[in-house]
Every structure is written in C-alpha cells, then in structure tokens.
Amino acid sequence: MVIENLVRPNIRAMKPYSSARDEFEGEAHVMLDANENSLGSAGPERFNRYPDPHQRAVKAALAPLKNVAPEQIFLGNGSDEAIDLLVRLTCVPGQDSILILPPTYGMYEVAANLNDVAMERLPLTADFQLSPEIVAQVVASKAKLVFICSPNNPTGNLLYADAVEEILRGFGGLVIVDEAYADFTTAPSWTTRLAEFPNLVVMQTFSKAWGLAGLRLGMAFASPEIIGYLNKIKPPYNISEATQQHALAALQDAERFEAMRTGLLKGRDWLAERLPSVGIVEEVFPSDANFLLARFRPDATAVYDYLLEKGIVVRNRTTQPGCAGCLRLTVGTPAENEALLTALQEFES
C-alpha cells in the first residue's frame, strides 16, 4: 500500500506552518522569535514561552513504554484531534467516506459531519463483534478510513483480532484502531504489529488508566510516514507546556499508574459481581475496559432519571444501535460504587 496515494492532493503539496521552534535545534540564551513576553507570566508558574511543538521530551519518554520510536508517536488535544485530522488528511470533503461499525465512539461521527465527510455503518452482530459477514463488507468499502474501537465503547468488549487483522490485510484505506481502554485488558496492543501493517494506526489515550481527563492529550502511534503527515497538519503548538510537564510527571510515576489500573480493574469486578443481583437489571455484558454496559428492566431511561435525582450521573445509551435498554456505568470509587450499587437496589424496592 502506498500512504502517499491516501493522502488528499492539496495536503501533499502544502507547505506546513513553521516556527522558529522548529526551524532551531540546541540550546538559546536569548529569544526573541515568537513575540512572546520575555517578561515573565501573570500567575505563580512561568508559561511565557511556547512549548515544544513537538514534543521532544514526552515523546521520548514514552516510546520506551510502548516499545515504538518517537517517531511513530503522534500527540493530540485529546484523541478527538487524531481523530479530526485523520478524516482531515485523508478525506476531500463532498466526495470521500468514512466507515463506522456501530455502537461505537461518537467522534468518529462528528468529526465526518464537521468535514462533509460521507458516514458509511456496518453495526456489529448482537453481541457485539466482528462477523465474516461484516469482514467481507468492511474489505469491500471504497471509505478512506474504517474506525475500529476495541476495547469498545459503549460495550467495553474487545472486537475479534483475527477479524481486525483480516480487515487489516485487506482494506484499502487507513485502519484506525481506538485503544483508549487498552489498560483495562491483557491482550496485546496493536502497537505490537506496526511493522507489519502500514495502514495501521493505533490511537491511545492519557484520559482513562493515566486519570489526566482534564489535561485533553491523545496519542496516535503508526508509521513515521503518517506520523509526518499528521504533524505536517496539526496547529504548531497544539499540546500545552502545562500539559507536556504534567504527562512527563505522569510517565516517570509507573506506581501510581499501576495502583489505579489495579484499583478499577477491582472496581470493575466488584459490580460485575454484584449487578446481576439486582433485579432490575436483565444483563451486564463482559467488559475489557473501566466501565460496563448493562441492560435494565423494563425502562432503562426511568432509571436513569432515577438516578440523576440522587446525584449519581451514568451513561444512556438505549438509542444506540443493539444498546436497547441499556446504561453504560463507569467504574468509580470504591464508595461510588457502593452509592450506585444502593441506588439501584432503592429504586426496584
């Protein structure tokens, strides 16, 4: 597969943005590039200057921990960025599509509307993964792209590997593999096949086991030709200095990441454990991720209104598609956990 033929023809002949960030190498005593204010900030932290647009430091501390090379790390404003300039670079708006298979990660969606970008759906079977059926269809799609989310949201389940790697050896756009939860499982990422596929593109997240929802920054890892091409496209300075020094704090404090992922990971079986006890609720899917998906009798909206009255905020997700009835519940703390488990005991009492 050649990437550069994927590659809209106006994206390929621009000349990026550059900064004198990027045009310097080495160490500056004086700076006076950027008409920054050499002054200092406003506020107790310095953050006059901008940060590195690309991420050198981070970057480098975590191809290491995914076993890539940095150059093969692309670093978003949250995975929504990867996700935009993928349909972005790929797609000519009006003309090309995109592929989905339902339920699945709403951005995907938004981010075909926001660039007239057409949507093609292939739901996934009832319970929730990949069929040769659907191999075959997703193989024969003319879309630019197919979206695979796995560990999956909104059902937490992971989607076939022999069916991704089919679709993979077969499909003529970019494969998008969404790992957000991949923390959450113990099968391999598809990080581990970059070389054998460079129509890969694995997306990952800082929001979830990393618990820095609030600092927005995703990571896309693929091949360093696609790579290039999403920095070529992204905003100079698209990741903070703020959020570059929190997520290097973040890479150097393995413990606590570990003790986290440990601690939901227990959450998580604890209300698998406990849900199927309660009698509203008629199913809990089986869950790769912090969350579970889970059906309720006989009104999953009058439950969920039930519980917004005591404070306690889930998921709807009955109108998506095979999701009929059901809520999607995030793994909390162990006394939300137990907050939610009462609620719902109340509520058919």
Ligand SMILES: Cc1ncc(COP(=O)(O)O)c(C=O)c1O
Contents of the next structure:
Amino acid sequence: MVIENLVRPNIRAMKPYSSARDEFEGEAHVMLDANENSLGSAGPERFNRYPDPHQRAVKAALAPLKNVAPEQIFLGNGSDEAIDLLVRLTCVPGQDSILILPPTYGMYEVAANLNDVAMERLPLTADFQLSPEIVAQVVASKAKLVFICSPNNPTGNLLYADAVEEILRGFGGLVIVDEAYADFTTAPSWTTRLAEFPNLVVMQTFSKAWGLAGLRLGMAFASPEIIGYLNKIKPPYNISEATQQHALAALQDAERFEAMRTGLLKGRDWLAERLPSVGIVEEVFPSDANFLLARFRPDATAVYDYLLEKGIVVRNRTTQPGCAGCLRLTVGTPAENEALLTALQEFES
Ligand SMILES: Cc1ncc(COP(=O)(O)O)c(C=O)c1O
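What about the form predicted together with the named molecule, after the form predicted on its own?
What follows is the entire complex, opening with the chain shown before.
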C-alpha cells in the first residue's frame, strides 16, 4: 500500500507553516523572534514562551512506555484532534467517504460532517461484534478511512482481533483503531502490530486511565510517514506548555496511574457483579473499559430521568443503533458506585 496515494493532493503539495520555534531551536539570551512577551505572564505561572511544537520531552518519555519510536507518535489536543486531522488528511470534501461501525463513538461522524465528507455505516452484529459479512463489506469499501473502536464506546467490548486483522490486510484505506480504553483491557494493544501494517493508526488518550480529561491530550501511533503527514497539517503549537508539563509529570507518576487503573477495574467488577440482580436491569454487557452498558426494562429513559432527579448523571444511549433500552454507566468512586446501585435498587417502575 502506498500511503502517499491516500493523502489529499493539496496536502501533499502544501508547505507547512514554519514557526519561530522551528526556525530557531537552540538556547539564546535574547528571544525576539516570536512576538512573545519578554516581561513575563499574567497569573501565577510563567507561560510567556511558545511551547515546543514537536513536544519532544513528552514523546521521549512516552516512546519507551508504548514501545514505539518518538517518530511514531502524534500528540493532539485530545484524540478528537487526531480524528479530525485524519479525516482532513485523507478525504477530499464533497468527494470521499469514511466508514464507521455503529454503535460507536460519535466524534467520527461529527468530524466527517464538519469536513463535508460522506459517511458509510456498517452496523455491528446484535452482540456488537464484527462478522465475516461485515469484514467483507469493509474490505470492499472505497472509503478512505475506517474507524474501529476497540474496546468500543458505548458497548465496552473488544472487537475480534482476527476480524480486525483481516480488515488491516484487505481494506484499501487507513485503519484507525481507537484504543481510548486500552488501559482497562488485558488484550495487547494494536501498537504491537504497527510494523506489520503500514495502514494502521492506533489512537489512545490521557483522558481515561491517566485521569487527565481536562488537559486535552490524545495520542496517535503509526508509521513515521503517517505521523509526518499529521504533523505537517496540525496547528503549530497544538499542545500547550501547561499540557506538556503536566503530561511529563503524569508519566513520571506510574504508581498513581496503576493505583487508579486497578481501582477502576475493581469498581467495574463490583458493579458488574451486582447490577444483574437489580430488578429493572435486563442485561449487563461485558466490558473491557471503565464503563458498563446495561439494558433496562421496561423504560430506560424513565430510569435515566429518575437518576437525574437523584443527582446522578449517566449517558442515555437508547437511540444508538442496537442499544434500545441501554444506559452507559461510567465506573466512579466506590461511594459513587454504591450511590448508583442503591438508587437503581430503589427505583419503582
Ligand atoms: C472511543 C473514544 N475515542 C476518543 C475519545 C476522546 O478522547 P479525548 O478526550 O482524547 O479527545 C473518547 C472519549 O470519550 C472515546 O470514547
């Protein structure tokens, strides 16, 4: 597969913006090249200088953790930025399409709509999986991108690895495996297969297990060629200095990461064990993420509204394909999990 052929001609031809920090990278006493404020910053912290546009320190810390080279890492303002840039990189507005496998994360469709890119939808099976028929349809599609969310949001399950591999071998466009919830599963990350598949892009995020949703920091891992193209089209300073500093500190706090990850997994098991015996719960789907999708009877939206009245917000997924009657429940603190369970037990239908 020639990746260059998947890149929009105008992007192949364009020159990226050359920032002041690109043109001078050394140490200097007098920095008068970027129209910054040499006097300092308003507020308690000093952020008067533009950040490293290549986020070298963060990538140097991340690369060994993910077992990839720094040149295989793209950092975005959340994975949502990577989703948007991948669509823009490959799809000519008004002409090309992307492929999604509903029910799935909503931002793929938003990015397509925003960029005037057509949508192809191939719904997952009733148990939210890929089937040989779906795989054959993906492979036959002329879409430029397919988004495969695994573990999937809102369903929580991993998609069959064999089926994903068949897609990687047969599909003519980029295969984006969105692993936002990778830290909550024991399955190996698709980053371990990057060398085998030149069309593979793996996305992960600091928003979930790292507990840094407020920072907005997402990762994409792929060949240096694909990452080079993403870097070419990103806004020059897309990751703020504050975010880079916080991310570096977080990466050095592996203990806290592991403790939170283990705690959330315990919470998930605790809820998954107890929810099925609640009268209004019809089914709890298996989860490899930090949430559970559950089907409620007789009226999930009434349960949703009741929980809201009690000050508990969950995600109403009843209108998503295949998710009639389903609410998505994020694993909280032990006290929050208990409050949710008690409220559900007390619901009178
Ligand atoms: C599957 C999936 N991908 C990406 C994201 C967004 O991640 P970020 O916060 O890094 O933009 C989410 C957030 O809920 C998600 O569920």
